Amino acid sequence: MVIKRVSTGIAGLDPLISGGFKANSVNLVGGGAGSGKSIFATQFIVEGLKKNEPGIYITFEEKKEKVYEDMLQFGWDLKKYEDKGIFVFLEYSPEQVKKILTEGGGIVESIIEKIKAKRLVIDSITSFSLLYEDELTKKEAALALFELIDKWNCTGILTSEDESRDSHTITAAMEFEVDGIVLIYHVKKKGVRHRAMEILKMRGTKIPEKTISMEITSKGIKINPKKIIEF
């Protein structure tokens, strides 16, 4: 069976996971502040919207006019897919996620319906996850949150706010049995940061087992397969 792949937009990546992230799969991009995750989020869901693929991106922490700026010095004008009707972007609270599961699916689902969305972004689901005080109801939440992004058929983006591949949040992550995690990096050494990407799973993939050179382009973020950095 030919396995479906969903081009990720970050330039270098897509050839080391065979090609993408799988469709309807559900992948953690977990980093420290300021590592990248919201441009790599949002470089996901404009590949999608270059090819006329409706996206919807949740936010608990950022507010849109904000976005919508910071993310024009990449050449990614957010207004104009939203102004097609291909693009929705949502400033939720956390609560307000926590109902949607509640719901079965809610205002969210009926906005996925409408735009025919098939990419989805949800940044962060630390925020989220400190909603629930035990690790089996914590577990529970994350499932039902997989099924229902499951039933929506969109491949999904989670972001993590992780300092190291030790973290907490990393370990619950895999627990919760997520597609896919890829880490990024901004590491201080010897008085210079660098910035990495490590692939750590990728289910039914063949990934590299090493810790690849990024940068943050005009274009967004890019990968050198060749360079690998050690910590």
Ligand SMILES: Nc1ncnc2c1ncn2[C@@H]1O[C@H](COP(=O)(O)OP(=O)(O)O)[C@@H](O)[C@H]1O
The other form holds:
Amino acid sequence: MVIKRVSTGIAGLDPLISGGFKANSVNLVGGGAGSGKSIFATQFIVEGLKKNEPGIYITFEEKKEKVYEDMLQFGWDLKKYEDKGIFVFLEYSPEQVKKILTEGGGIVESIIEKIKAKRLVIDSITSFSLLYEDELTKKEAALALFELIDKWNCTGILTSEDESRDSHTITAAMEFEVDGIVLIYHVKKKGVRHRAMEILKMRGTKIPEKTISMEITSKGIKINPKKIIEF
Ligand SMILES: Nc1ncnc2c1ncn2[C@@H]1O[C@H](COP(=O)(O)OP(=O)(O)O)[C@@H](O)[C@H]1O
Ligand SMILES: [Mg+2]
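Next, give the form predicted together with the ligand, keeping in mind that what was shown is the form predicted on its own.
Starting with the chain above, the whole complex follows.
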């Protein structure tokens, strides 16, 4: 059976992962503050919007006006897509997302059905997983969330705030359950910071075992698979 792939929108990434994320997969994008997680997630959504594929962006951290303004720099006019009825930006609290789980869909589900969303972002899952105290309840919540995303037939990105480079702190529960994990780095070496990307896990997909150079340009994130970054 041919696996349906969903283009990531990140320049240079799709050919490295057999054409993109698996359709309806849930993928974690982990990295420290300023590493480019929100840009990555928005670029993924915009890739869909350009093709009239509706998307929803749920965030706990950023104000809509600020995000819309920042993303315009990359030529991404989120307001335009919102007006077209194919994009919804939701400023939500972790508690509200928790409620969605207990209600089995709630408001988010009705929005997804209304706009027929195919792509979904939750930015970030870190503040959400902090609501749960131990690994077991975190794991249960993660499972419930993944079941919902599966039911909604969306391809998802969850961002994860992760400060340390070596021992990434994405909760163990999430790491096991997700289909894909992409780590992005902004690491200082001899006084200069380098950006890089690593595909740590991608179910059913051959992945490059390399940490690849990454750039944030006026058009968004771009990777250069020929350039390996040594930390
Ligand atoms: N227009 C731009 N051109 C190049 N780099 C940018 C631009 N806008 C933001 N950046 C870089 O991206 C970083 C923010 O990325 P963001 O996705 O918000 O990070 P995160 O969500 O991981 O905290 C900024 O700190 C800056 O280095
Ligand atoms: Mg962010």
